[in-house]
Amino acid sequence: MHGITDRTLVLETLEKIGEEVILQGWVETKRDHGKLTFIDLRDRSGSVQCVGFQMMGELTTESVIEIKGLVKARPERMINSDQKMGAVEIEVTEYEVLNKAKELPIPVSGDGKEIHEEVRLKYRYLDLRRPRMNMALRKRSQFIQALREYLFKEDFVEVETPMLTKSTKEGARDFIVPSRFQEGKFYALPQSPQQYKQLLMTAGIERYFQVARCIRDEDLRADRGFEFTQLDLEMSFVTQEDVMNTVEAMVKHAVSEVGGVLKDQSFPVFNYKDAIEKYGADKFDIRTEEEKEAGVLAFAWVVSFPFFKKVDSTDAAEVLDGKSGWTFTHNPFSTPIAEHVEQHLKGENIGDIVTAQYDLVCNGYEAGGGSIRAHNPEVLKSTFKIMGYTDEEIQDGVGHMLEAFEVGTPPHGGIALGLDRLAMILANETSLKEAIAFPMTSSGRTAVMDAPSPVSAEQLKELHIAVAASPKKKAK
């Protein structure tokens, strides 16, 4: 096998007519015509027709091969103008099978949407060979790169925050991780980097961002898994308008870089109450039918959210968070708008308190959410007191934040953009799973690997854990 320096990509052969090249890739299709065998060879740049005389007849589709051959211009009558590589073909002189493919468990031609989801995810490494899936991952990568470029230009610093942290109230159940060294104690996986990014503002970073993995033990829906990725950013010494303007400019830059078309160059702003009255929800689609068909992106802001809401008794996480019967609508670390700070501190007219929260919506989906944060310890304490927490519980849960707020934390605010959802919209897909490399199934099982799964008795013993039978099993 030849190395990378000898290899020519399929797309590069358009500039190498008359030259001998070495190509490596997958056998996309094979057609036998007597002594001639035609294959389409696919690599990351495209597919090209290759012709072998009295050779390649034994090849199987999706096998990995290397070929040496001459790049030839097709006769004019044979040019396929519908294909990018339709003007050339490769006359094969030598070839080597690098890995022979057996019969595939799922086809990799077509869009794959007719195949059951669990089967597609079990063989995701095959499913991702589809041009549609490959394109979605590439566009996602390009979009994230464009976001990064913009933020670096604006003097943001990319900082990684811990994956093993403390269990705190952020709106969903935590996934917990047992400590081998400290018996009976647990870490939590982060629902978001919310507290660490605020502590970075205390640290004087001023402008932070991170492409962050977030993990929440939420009740599953068809289009929601336990893991997701967000672009997380935070800024010091800013107003709500400053954050919104920065995010809007960043999104416009990144969308433009990947060829997206925007409905509005200036994103319209809706008051929460007006949005509910007009659309019946705080996420909505403002495109015309023609714009929907054309794949136009319509972003809009929603502002002036209520800080608190009555606990939904059917939502276990809300019941746990809102001990008083009140819970936060978005984020307990937000601050109320300036004119509502006094009633917030007094715990009066709770349902009327408005928070400095802003959501970004796109094409009927929530694309991101953020707020100006509490940087005053008394404001943060009041939020948890309104939700029914004692001073001791507040200290135990967010005492580290209160302490940081007493040593010179600047006013700050930020946002988290849902990259899975934005990647889905940019790829013109309707399922988050189509824009994620290895998403979970709708029943919460991992793709390809079989998890969750039992662990050995030795591992459990090391972690000081015993697994009890469930009441249902005991009853049997």
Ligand code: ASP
Second form
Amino acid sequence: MHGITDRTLVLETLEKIGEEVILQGWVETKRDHGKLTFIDLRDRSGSVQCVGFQMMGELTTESVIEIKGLVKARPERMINSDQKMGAVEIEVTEYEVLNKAKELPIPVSGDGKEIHEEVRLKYRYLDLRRPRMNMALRKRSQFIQALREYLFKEDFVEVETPMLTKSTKEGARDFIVPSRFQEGKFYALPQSPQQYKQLLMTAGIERYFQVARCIRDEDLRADRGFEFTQLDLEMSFVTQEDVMNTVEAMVKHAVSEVGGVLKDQSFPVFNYKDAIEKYGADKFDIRTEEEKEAGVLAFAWVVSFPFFKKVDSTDAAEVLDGKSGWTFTHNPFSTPIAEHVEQHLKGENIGDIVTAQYDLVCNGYEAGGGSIRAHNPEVLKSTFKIMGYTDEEIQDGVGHMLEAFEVGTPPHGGIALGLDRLAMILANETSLKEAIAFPMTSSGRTAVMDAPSPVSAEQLKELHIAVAASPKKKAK
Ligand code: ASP
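What about the form predicted together with ligand ASP, after the form predicted alone?
The next block holds the full complex; its first chain is the one shown before.
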């Protein structure tokens, strides 16, 4: 096999008519015509027809091969103008099979939507070969690259925060990880980097971002897994408008870099109350039917949300957080708007307090959300008091934040954008799973690999864990 310096990509053969080239890739299709065998060879740049005289008959589709051959212009009448590679073909002189493919468990041509989800995910490495899926991953990568470019230009610093951490309150259950060294103690996987990014503001970073993995133990819906990726950012010395303007400019840059078309160059801003009145929800689609057809992206902001809401007794995480019967609507680390700080500190008219929260919606989906934070320890304490936490519970839960807020924490605010969702919208898909390389199945099983799965008795013992038999089993 040759290395990359000898390799020509399929797309490059258009410029190499008359030259001998080495191509590497997959046998996309094969047609036998007696002595002549035609294959389409596919690599990351495209696929091209290759012709073998008395050879290649034994190749199986989707095998990986290397060929040596001559690039020839196809005769005028044979040019297939529908195909970007229609003007050339390769006359094969030698070839080598690098990996022979047996019959595939799922087809890799077509859009794959007719294949059962569990099967697509079990063979995800094949499913991703289809151009639709391959393109979605490439577009996602380009979009993230463009976001990064913008943020670096604006003096942001990319910082990683821990995966093994303490519970962060984002309104979902935590995934917990047992400690081997400290018997009976657990880490939580981050629901978001919320607290660490705020601490980076205390640390003087001023402008932080991260392409952050977040893990929340939520009830699964067809379209939601336990993990997701967000573009997380935080800024110091900013007003709500500053953050919104920065995010808007960043999103506009990145969308245009991947060829997306925006409905509004300036994203309209709705009050929560007006949005509910007008659309019956705080995420809504402001596109016309024609704009929907054309795949236009319509972003809008929603602001002026209530800070607190009554606990939904059917939501386990809310019941846990809202001990007083009140819980936060978006983020307990937010500040109330300036006019409401006093009543917040006094715990008065709780239902009327407005938070400095802003949500970004796009095409009917929630694309992101953020807020200006409480950086005064009294305000943060008051939020947890309103939710019914005792002083000890507050100290235990967010004492480290209160402490940091007493040693020079600048006013700050930030946002997180849901990258899976944005990638989905940009790829013109309607399921999040189509924009994630290895998503979970709807029943919470991992793609390709078999998890969750039992672990050995030794592993459990080391972790000081005993698995209780389910009540049904005990009864037997
Ligand atoms: N931490 C919030 C979230 O994950 C976003 C933010 O307020 O920055 O939804």
